[in-house]
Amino acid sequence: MERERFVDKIALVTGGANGLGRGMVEQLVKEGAQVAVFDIEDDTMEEAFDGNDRVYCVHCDVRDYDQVQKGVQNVIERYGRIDVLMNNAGIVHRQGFLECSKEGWLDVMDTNLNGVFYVGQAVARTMVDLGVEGCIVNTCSNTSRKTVAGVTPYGPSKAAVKMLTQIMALELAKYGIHVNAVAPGTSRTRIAAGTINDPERSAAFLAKMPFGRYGEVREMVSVALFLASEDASFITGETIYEEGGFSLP
């Protein structure tokens, strides 16, 4: 039987075209919310979700402080308020420290950084005026914690994405507000599709997983959503690895 954790919960999921974000958005509508999405790519989400009249989908870049302010307000218009923020909007340049570019770095930084606080912010604000004691579940990485080559600009983003949800929980407690973070590793998303399909690299990194496998997006779900979900009632400011095992060695 389908758990219903979010019937007449309003959740809003960035980057919800695809991947990670796709399925957030998939099972909080099977959990009984509405749900609004913030992403650039409309043809992906006239794909993923037209015809479904539980989900909204607003064009906005987490970049753009404006376009954030503005979705945000056009989320509040249609439902009244936002319950879930599910702040998970991110990129990645594989581009080693010494070929890394200005343009690069500010892109990864912009996005994962930079879209975190202003979506985060403006969502909070929302739920302080409105007396809403709501659930923000930032998407970190294990690369947080884990060093990587080649990926320059991404483990130091989402370091500074940890250090912001202890902040912003810290925070926002006094309003009734919980705030951690979802540290997934490598899932079959689009964005781990070079590594998962080119052999050679594929083998090389599952070598150095205890299990031996990626992961499934499946299973960062249930994790995200448990720390949005009244089961987490007593959790704020932690960051959850669900990476199986990736940082032991």
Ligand SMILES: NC(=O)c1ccc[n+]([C@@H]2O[C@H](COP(=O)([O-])OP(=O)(O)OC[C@H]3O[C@@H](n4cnc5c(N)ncnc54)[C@H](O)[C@@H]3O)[C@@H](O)[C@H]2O)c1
Second form
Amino acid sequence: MERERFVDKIALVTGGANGLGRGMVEQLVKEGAQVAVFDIEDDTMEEAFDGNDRVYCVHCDVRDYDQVQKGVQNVIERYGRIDVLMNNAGIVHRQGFLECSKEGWLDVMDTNLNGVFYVGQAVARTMVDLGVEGCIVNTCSNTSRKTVAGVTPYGPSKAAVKMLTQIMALELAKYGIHVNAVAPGTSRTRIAAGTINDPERSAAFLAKMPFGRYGEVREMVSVALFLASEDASFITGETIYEEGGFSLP
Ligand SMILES: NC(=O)c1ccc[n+]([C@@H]2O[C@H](COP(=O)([O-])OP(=O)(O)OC[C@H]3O[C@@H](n4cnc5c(N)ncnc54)[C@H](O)[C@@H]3O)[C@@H](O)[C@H]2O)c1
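Output block for the form predicted in complex with this ligand, input the form predicted on its own:
The next block holds the full complex; its first chain is the one shown before.
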């Protein structure tokens, strides 16, 4: 039986046009929420949610501070408040340390770290102003604790998201706002397609996975939505690793 944890809730999902974010939007809608989506892939976003009156698509580049302020304001004007933020948009640049360009470094930091700060702060301000005791879930990664070569800025951006999650949790607790993070391992989305679709790379990778398989989108979504729900009412500041034991210390 489908649960209905988000009836009458207003949610915002960044990076909701594809992959994990899209899975989050779909499950939030199934469980009763009205969902706003921020993404930069307008066609994919429109195609994914065409005709769905529970989804409001907004072109918003999370790297752009002004667009984020405007986007959040649009959602507030339309729905009156935001109860749940899935702060999920993220990218990877495959560049080793010696080759990593300044542009590549900055793009990853702008998206994965600055974007989480811009959207997190803008939404949290609305929660405080409107007295909403909401939930924020940041998408981190298992590369926040496991050293992974070849994607130079990615791990540092996600390690910073983990600490930012703790800071947000500590400062927002007095307003009744929960802030947690999910840290997926390699999962079946296009971000991991390079590994998944290359038989040799994939075999080498899976040999290091305790469960010998990739994560499924629904497995990542279920943990993220748990953290966004009443079920997690005494959890804040935590990062939950959903990675089949890959980076266990
Ligand atoms: N899939 C994995 O293996 C994996 C593992 C660890 C962490 N993650 C994290 O999960 C999150 C989702 O990744 P995914 O696997 O679903 O990837 P994805 O590429 O399928 O989806 C990412 C979405 O974010 C959007 N996006 C990118 N830049 C944006 C920007 N500047 N503004 C707004 N939207 C933007 C993209 O258009 C896309 O719709 C990311 O933060 C990623 O780092 C994924």
